[in-house]
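Just the one chain here, laid out as structure tokens, in the form predicted on its own.
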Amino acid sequence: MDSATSELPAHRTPLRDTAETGLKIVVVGGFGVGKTTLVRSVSEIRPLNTEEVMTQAGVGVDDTDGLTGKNTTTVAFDFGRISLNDRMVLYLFGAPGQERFWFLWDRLFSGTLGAVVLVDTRRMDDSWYAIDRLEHHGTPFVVAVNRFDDDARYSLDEIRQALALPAHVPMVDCDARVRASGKDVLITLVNHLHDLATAKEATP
């Protein structure tokens, strides 16, 4: 999936003097579901990726069933930043969607205060190890569907029955190559952040 690079800003933001809160966000998901499209349409700054040619090395190992154009993957991660207000910034981590690279995502879990998980219609089966292993770890998360060319085969209540989701996890549609949605995603993982350790505090 490309990102639409008009979303993308003119020129490249420095990093204000005011910031002062810093919060790690992974994107995870699935082979192909649209992570470094979305890293790379809201970060404010070049994003570092990694990614490369798929060969015909990954034949039969990475599975791109319903990937149509699908010619690049990420072997290690995306990295990217934004700001959200004058204080706040968030860094942003893409974890790979390949099964053979699942053993990177528990070092890059490491210190993440949130996480969104990107879902794709298509292959939502692909979603259930990213919710499993924020859950083992205890990481809040949002859902963002990512909507690929206007699909709406399934409504968000459908979704989130079908990955069995609990009334309080946030869930949103999104197009990860539009900035503004894509910004919408991580205010919305903010928010979620803000309402927990509130209601922490709360507890007697």
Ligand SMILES: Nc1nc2c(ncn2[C@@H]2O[C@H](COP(=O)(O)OP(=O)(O)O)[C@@H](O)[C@H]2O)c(=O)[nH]1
Given for the second form:
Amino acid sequence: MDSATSELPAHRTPLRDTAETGLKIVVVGGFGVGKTTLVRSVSEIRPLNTEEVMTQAGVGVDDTDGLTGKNTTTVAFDFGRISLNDRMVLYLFGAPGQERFWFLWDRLFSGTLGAVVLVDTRRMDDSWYAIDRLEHHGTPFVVAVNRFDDDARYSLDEIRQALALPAHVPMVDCDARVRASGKDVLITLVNHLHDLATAKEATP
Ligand SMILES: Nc1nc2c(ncn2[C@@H]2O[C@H](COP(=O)(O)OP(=O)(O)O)[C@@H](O)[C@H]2O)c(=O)[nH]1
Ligand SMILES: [Mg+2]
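What about the form predicted together with the named molecule, after the form predicted on its own?
Up next: the whole complex, starting with the chain shown before.
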């Protein structure tokens, strides 16, 4: 009861009327890497998950007869919102990173300022495709390593090598369940975007 009520305000924070800049950010990564967890832990609004939305909207529309388990295998996007300061609001879209979903990403990416690639060191292969597509798209990104159970087998440098990440791509450790940690990841991304914009302005 206590924990439930104490969490309510954070999830119902209205958008401040000083908010000026809304930035679209995409969180990508393999299945089970912690995308939904991250979006949920940082979001000020009750995060939407299209698994729920589609289930409701699909009643009487989608023919799921004979497709056992279809409801839970629907492509799941997450949506959340976080105000970084009085003026800057991030809109977060969690998207599946598997190759077969890429046709959805190209749409999702229009207007996207930057991305977070979530990595689980137990399944690093799952990250390659997402990183490849982001580079191809020219979308700036940071890599956040979700350390499941304090997994410390690989250092960030080792992960950088394994993923063949150029030195300019910021990397950060995180625990997707912890709000402050998720927020750090987003601040790392926004700082990176800011640096890129400043560098671009500096080039004649
Ligand atoms: N131990 C641990 N579990 C986590 C962490 N992040 C996510 N999980 C759990 O891993 C599972 C998959 O996470 P989820 O966010 O649904 O992954 P998604 O498929 O990328 O959206 C869930 O049961 C989470 O509670 C973490 O940092 N540590
Ligand atoms: Mg998910």
